[in-house]
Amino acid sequence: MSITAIVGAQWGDEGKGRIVDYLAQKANLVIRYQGGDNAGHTVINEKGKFALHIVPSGIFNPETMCIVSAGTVVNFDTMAIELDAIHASGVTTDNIFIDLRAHLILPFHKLLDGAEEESRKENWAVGTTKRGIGPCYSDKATRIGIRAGDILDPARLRTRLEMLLPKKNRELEYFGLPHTDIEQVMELCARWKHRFGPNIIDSVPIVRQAVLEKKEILLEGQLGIMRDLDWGIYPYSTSSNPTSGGACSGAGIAPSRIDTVVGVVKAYSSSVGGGPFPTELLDSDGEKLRAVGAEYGATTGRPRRCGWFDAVAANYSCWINGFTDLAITKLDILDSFERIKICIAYRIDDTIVTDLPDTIGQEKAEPIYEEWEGWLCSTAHARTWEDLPIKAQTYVLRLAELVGAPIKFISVGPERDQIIIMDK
């Protein structure tokens, strides 16, 4: 039995979906524990290439039960589109369920998200995808949100909307946007109930039984700790907690029951959205990382900011999350680099620091690098540790040393079999 949390150790886009898809081949339960459809997990397997935004990455194993849990915010229109595309590829989608406590993203959330982002000063733009995530979590925090279970009871839903919509319409009016009509929302929720009603459940008894029966359970997060609401680069953050602690509250599993926390890192760094990114490369190396790594957002298509591996940020992530294992992805993207750098400290004003500072400090941080020789040969066909070039082995061992956790997985390509499993 194992309960494993898969956690992003950087700014997101680390390849978590790829690791979850691999591990889900033997999992009984995959729980998406936080976030919405504002970030995508790219999964490539024998069925094709898929960009998943709210559907758990375990969906491709028909024997795996997938739960979108209470810590998430859900746009059922997005979920319907994703499930239809997955079903069209020959994959059953009967194994996905939504906890009745998950909050719902409604059309006015998206309108307000876009308007709020446009109203921010240029240097203070968060970089939101305008999917309505922040406004939905805001309603959750102020206890006026609509939850998945509400659409199963139209009378209750109408009462909740009568409480919510006057406030939302005042906000819409402030931005010069049209009011939302309650009947339109009721009609939308009726369609969602027809499509997803049988899949809206109380997940606690199911999860509890799976834990007590010692089933294999995966907890899947979205984004990474550097976008965490509390521990990330606030205010350039998401509106939830993609940490291992967030996995406990979002999935409804006690911390003492989680026995493995896998921190997923790229062999370099990338980020989508605003805020400080100390190792960002605005030169030919940055362009090459983006081009070779196909670094474009799975949700928006925006080009990702790219840079060398930031061990200061990754070590901080290891401490906050308590990594028991590391998964290093996209090692193959570095195959053609003659020289590779690792950030081991920051210079802030006249001080050298190795502990990650808050956002203000990161905005002033200058990276201090170690430089390593590249291996200049393909790693794409490696399936064992011994298959890797010595210089690649040396590089990944240095990453593990700096992060502070042992390596369990090394990904050398997007296919399901392009992964090296390390024996501790």
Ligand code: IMO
Given for the second form:
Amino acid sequence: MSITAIVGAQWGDEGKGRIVDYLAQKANLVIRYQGGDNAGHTVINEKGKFALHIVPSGIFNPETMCIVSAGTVVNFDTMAIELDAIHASGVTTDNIFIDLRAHLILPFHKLLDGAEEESRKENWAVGTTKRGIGPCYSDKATRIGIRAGDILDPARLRTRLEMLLPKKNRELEYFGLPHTDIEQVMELCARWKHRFGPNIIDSVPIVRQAVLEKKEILLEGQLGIMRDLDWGIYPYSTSSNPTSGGACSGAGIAPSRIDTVVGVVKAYSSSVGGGPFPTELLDSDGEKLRAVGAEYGATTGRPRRCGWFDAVAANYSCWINGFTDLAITKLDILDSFERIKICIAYRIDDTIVTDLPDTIGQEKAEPIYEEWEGWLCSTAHARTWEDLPIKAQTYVLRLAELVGAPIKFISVGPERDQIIIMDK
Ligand code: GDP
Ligand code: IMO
Ligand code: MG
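Give me the form predicted in complex with the ligand now, not the form predicted alone.
All chains and molecules follow, beginning with the one already shown.
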């Protein structure tokens, strides 16, 4: 039994939900450790096709307890809609709990997210999901936020809101937006308490017991390292830490207790939103990756920017996250490409670099590629290493060598069983 962090190794949308859903078949606990309903984790299994935004991808196993942990920001309205849709598909949703320390996304956070993004549109546009993530984490950091536990105590909630709302109303006024009325928020929170009150818990004793009993625990990240607040392409980042370090602080599990860190990497690259993306392809190969890979945002529907695999970024990702295993996803998307490229270095101002620079360096980076022959046959039915064509084996082995971690999973389709498990 083990504690495994499932971490996005690129710019997000690597297939984390798909891997968590697979592993959750044997998990006792799945903990979402950061982010909010900005996630779009697509899961396809015997219950149907789901785009999960805040609900952990372990929800489909009725034996698994799902916790939305202290490191997250939660919009209970969207969580309710999501849970109702899952429930309507015949899935039990009684097994989801929210740590009382999780911060709440309130309606004005979304308004401010939209207005702040609009103000950046000429320059520095992050391309946020407009779910209120940044403004909510901002209130958390300045210690004026409202936490899930606050709604259980209306008197406390009111005094917290009396401190918060005048500040927020000044910001809303600055953007020409209507003020928020305290009674409306009190009413909203009363409604949320009625629905989610029994599910708001202190997760520490539960997680502690599970760890001590050596239960199978999965820590599910949202987004990828390149959008990490500290180690990503700031300011084009999200407002929390999807990295494995963020898994510890977000889920409340000490680093020394985590056995396995699975880095989820797509066999190529995609990114949604602003900021540098050195291997972005603005040609027919990029269009083909988007079309064949169905690269459209699960939360916003936006077309994803696509490009070849960036080993400079993925090797950095492996170092910062300490991957013990790799899950390579969407290998099948490359099935029809005659030539496949891997970025092995950048040229920046006539210098060749293999260490990922920060945002400014990435903005100037020109990718240097090595080229591989495509295998030109379907991998979708492969279930063992031997089922893969030699050229596909060579390609994934090269990826793993460049990233610096061994391959544990190779995903060749979106369905739960379209996966190869490597023994060694
Ligand atoms: P996440 O945010 O990291 O969970 O990833 P997303 O769900 O946003 O994006 C991954 C997309 O690729 C989803 O539509 C998945 O159903 C799909 N997917 C995952 N793994 C594979 C795979 O190996 N092959 C194919 N064809 N699709 C996959
Ligand atoms: P999953 O979990 C891809 C991007 C946005 C924007 C930046 C900040 O499916 O990998 P935010 O709304 O968090 O303030 O936006 O991060 N972004 C994502 N990109 N997948 C996601 O989630 C994302 N969540 C946010 O496009 O550039
Ligand atoms: Mg996604």
